[in-house]
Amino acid sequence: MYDYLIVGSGLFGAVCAYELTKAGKSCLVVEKRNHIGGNIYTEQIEGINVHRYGAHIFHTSDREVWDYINQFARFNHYINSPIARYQSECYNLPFNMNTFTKLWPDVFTPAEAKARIDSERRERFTSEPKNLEEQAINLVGETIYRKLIKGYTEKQWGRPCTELPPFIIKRLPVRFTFDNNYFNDAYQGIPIGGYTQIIKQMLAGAEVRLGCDFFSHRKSLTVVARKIIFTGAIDQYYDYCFGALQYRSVRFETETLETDNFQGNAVVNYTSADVPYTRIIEHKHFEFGQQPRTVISREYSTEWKKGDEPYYPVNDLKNNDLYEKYRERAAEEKKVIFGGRLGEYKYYDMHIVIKNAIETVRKEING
């Protein structure tokens, strides 16, 4: 009999396993995939650490979390500075003075950029925006919306911006400095050697079963441990009894190219509607690689259906209300703890996942 059955070997499950093992608890970790690490799994191709399930850039302003993750790997000084490609034009992200001076050739100063954006906002301002398009134009005006938001957002969500609720874009980061650093956090980087090594160390004290689908072995697995930490989809755990929550999924096309440098940047977003993928990741640039070949991944945002891998919760009012029913039922559980992006139906950055997992174990150990 194990103390804990942990369903899922992603970041939340791995941190829980590490902390519980450190506290003297026995853990069995079951993972339906054939590898550990969940969506932060990295694999080596051509000597390059490839982020199989999309780019994962670690960033935080929480010193405790930064020190915690650094005990498992040394991080480089990678700074996330994505590029947006709109048709034959390239722009810096997030929206900053480099972006504005390229969008408007007669804009050179922060005051001129503010004046241009304010002028465009006033031209089409809507006092009560009814959709994402109206909300975005209220925030940044027509030019930025049309070139850098509209096409990308419609691909990401699979529907026109005029059909998306305005609260999806509550705010848009606009900087009036020449700073391409996407994040404002104090600490940022990529683990040298990839993320899989981190998860491997976290799981070292636990028993791990790969290729083991909890739902295929549910009856036998639920009796092998005193408690369960479940990091899968909460609606699936309850057999969709209140209905299925909505997600967006992602399809990846990864290929090796006979060149040492394909796009000159780790992340390039494609904001035109006529380009089917949302972005291209060139993995070697996360670790400043000098390999003779390169590996790229094209990302396609897709509608999720049962059986697909859920990536992004669709946190609109309808789905949040539905999740609340599952959360209330989960609160009655004495033996099961739900955690992580799917267990709590919320998109989390990695540093939040770590903090939540640590706090979950502390609560368990300290009662």
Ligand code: UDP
Contents of the next structure:
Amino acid sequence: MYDYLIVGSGLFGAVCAYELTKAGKSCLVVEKRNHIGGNIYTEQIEGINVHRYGAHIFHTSDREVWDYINQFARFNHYINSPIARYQSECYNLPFNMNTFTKLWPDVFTPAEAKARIDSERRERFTSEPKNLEEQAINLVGETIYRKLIKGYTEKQWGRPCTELPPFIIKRLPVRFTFDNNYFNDAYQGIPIGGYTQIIKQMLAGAEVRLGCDFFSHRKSLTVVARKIIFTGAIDQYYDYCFGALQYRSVRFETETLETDNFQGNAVVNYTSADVPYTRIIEHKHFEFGQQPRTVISREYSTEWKKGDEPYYPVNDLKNNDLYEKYRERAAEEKKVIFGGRLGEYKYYDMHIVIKNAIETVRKEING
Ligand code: FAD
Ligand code: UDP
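Could you present the same protein in the form predicted together with this ligand, rather than the form predicted alone shown above?
Expanding to the full complex; the earlier chain stays at the top.
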């Protein structure tokens, strides 16, 4: 009998396993994929650490979380500065003075940029925005919306901006400095050598079974431990009894190219509707790689259906209401704890997942 069965070897499950084994508890981790790490898994191809499930940049302003993750790897000084390609044009993200001076050749100063954006906002201002398009134009005006937001967002969410709720982009960071740093956090970087090594260390004290889907062995696994930490999809755990939650999935098309530098940046977003993918990741640039070849991944956003990998919860009002029903049911469980992106149906970044997992174990140990 184990103290804990942990379903899923992603970041949430791995932090729980590490903290629980440190506190003297025995853990069995079951993972349906044939590798550990969940979506932060990295694998080496051509000597390059490839982010198999999409670009993962660690960022946080929480000193405790930053110190915590630094126990397991050394982080480099990578700063996320994505590029946006719109037709034959190329811009810096997030929206900042580098973007504005390129969009409008007669704009040089912050005051000129502000005046330009303000005049566009006034032209089509809606007092109570009813959809994402109206909200975006209220915030940044027509030009930025049309070139840098509309196509990308419609591809990402699979529906027109006029049918998406405004709250998805409550705020869009607009910076009137020449600063291409995508995040505002105090700490940022990529673990040198990739993320898998971190998970491997976290799981060192636990027993791990790969290729083991909880639902294929539900009966025997439910009695193998005193408690269960479940990091899979909560609606699946309850056999979709209240209905299926919606997710967005992603198809990654990964290719090795006979060039040492394909796009000169780790992340290039394609913001026009006529390009079918949302972005191309060139993995070597996360670690300033000098390898002779390069590996790129095109990301295609798709509607999730049963059997696909659920990457992004769709946290609109309808789905959040449905999730609430599952959460209430889960709160009654004595033996099962739900955690992580799928267990809590929340668009969590890595630093939040770490914090939540540490807190979950603290409660378990100290009550
Ligand atoms: P997961 O990583 O999904 O782990 C869950 C694990 O459970 C998986 O390994 C899964 O196979 C397993 N599992 C599920 N069901 C079962 C079952 N029935 N039986 C056995 N095993 C099961 N965060 C950042 O901070 N920075 C970023 O730049 C960033 N970029 C992202 C880009 C993309 C495309 C995506 C999808 C996410 C990104 N994130 C980013 C978020 C980050 O991936 C998550 O915060 C983190 O991976 C969540 O960890 P988790 O353990 O909750 O979930
Ligand atoms: N977004 C956009 N254009 C871009 C990048 C992002 O309009 O070039 C919008 C889009 O609506 C997207 C949201 O910003 O859904 C968040 O995107 P981001 O890449 O920051 O987050 P992620 O999808 O990686 O969680």
